[in-house]
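Next comes just one chain, in structure tokens: the form predicted alone.
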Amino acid sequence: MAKLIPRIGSRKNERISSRKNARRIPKGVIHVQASFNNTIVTVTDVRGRVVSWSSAGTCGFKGTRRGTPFAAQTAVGNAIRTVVDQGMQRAEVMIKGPGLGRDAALRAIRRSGILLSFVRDVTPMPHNGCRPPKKRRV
């Protein structure tokens, strides 16, 4: 029985590679989740599909350094660099969380050259939800 040899220039392979490169994204949404321990940046298109993401941990910061403003700035730079190459010019920014990287991330986004349509704080706030734990006696 003859063995089938896959063709290098087959139509199936060509479609996958061209689709990945040819995706132009003029407008997107940048989600910044800043906790005390880490900062996660996710860039999506308008429909919510993830285009690029980065975090302080993936940028090489370990331990307590992940929660620093400089780590957040580096994570934003990594995430935005790929989407600027894909043609993103306008973006909305959603910031969530109480971490130190909030302001640094926003500053880095402003410096990247992307026009911001709005910046929204989407930190979840309880409307007197769960009872808090009892106070510590030291």
Second form
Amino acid sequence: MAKLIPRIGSRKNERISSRKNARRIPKGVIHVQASFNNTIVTVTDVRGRVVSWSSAGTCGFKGTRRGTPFAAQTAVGNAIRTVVDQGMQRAEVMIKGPGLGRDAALRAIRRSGILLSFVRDVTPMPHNGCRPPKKRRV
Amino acid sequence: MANPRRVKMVAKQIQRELSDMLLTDKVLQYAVLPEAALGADRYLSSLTTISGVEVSADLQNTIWLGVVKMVSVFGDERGREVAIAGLKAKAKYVRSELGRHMKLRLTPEIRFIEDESLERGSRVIAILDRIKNEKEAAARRDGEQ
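After the form predicted alone, can we look at the form predicted together with the partner chain?
Let's see the whole complex now, leading with the same chain.
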């Protein structure tokens, strides 16, 4: 028989904190994943816990229009609106992927009045790991 | 004359290849962002994106065979100039890399052009937002009075 491991986070011991996410976060991180067909924006705190997210698809765009820069900027506006009310002033931006959403999202964040502390590119780069998908033939 | 649908597909594929090259290729990154050579650990001062690609209608032997790339750069004025100058300097290198990655009968000549449309659109939207805020503030003041 395996040893009984005490379960972390069992509800008997802990109180469920922050039921409605009323915490105030003055500084956060905005992750922008910009692929060719869509842009996903996630706002988290400094540790990485997600506060809110939005994407071009959830903003009502469908199909080829999700990949456009305008869709990216609507998605950013949507995601930031909830967070600005919670009092976020400074943010770091992490950009992942190629795609038109990169530029448009950055401009939208800059326009919204949130102070940009850093802009980083975190596109995953293998040190020659998995085999990439086959080449497209045009 | 090549099929216009095929021309569009080739343009899209070239855009994908170029965007990937901007992300992965070390030579291009140093051309666009010289601080990367110092190992700035990906803290960017400017961000370059390929916003569009146009291909001339003939994909075969013609007098002018070219691809025009619109490049949009986000960053301060100096960063923008450095990025565009670096890309223009590496046009031949980009052409040879494209020929290696893609299987085309003839690899077209490449020209980079700065794309201001995103910047202009952003400025217009900022002005519109400011006007809206001013109107709301004025309406609130009138309401209080």
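If you're wondering where the values come from, they're calculated on a predicted model, not measured in any experiment. Definition used throughout: the rigid core is the maximal C-alpha set that superposes within 1.5 Å between two forms. Residue numbers count along the first chain shown, from 1.
The Cα position of H127 changes by 3.8 Å between these two forms once both are aligned on the rigid core.
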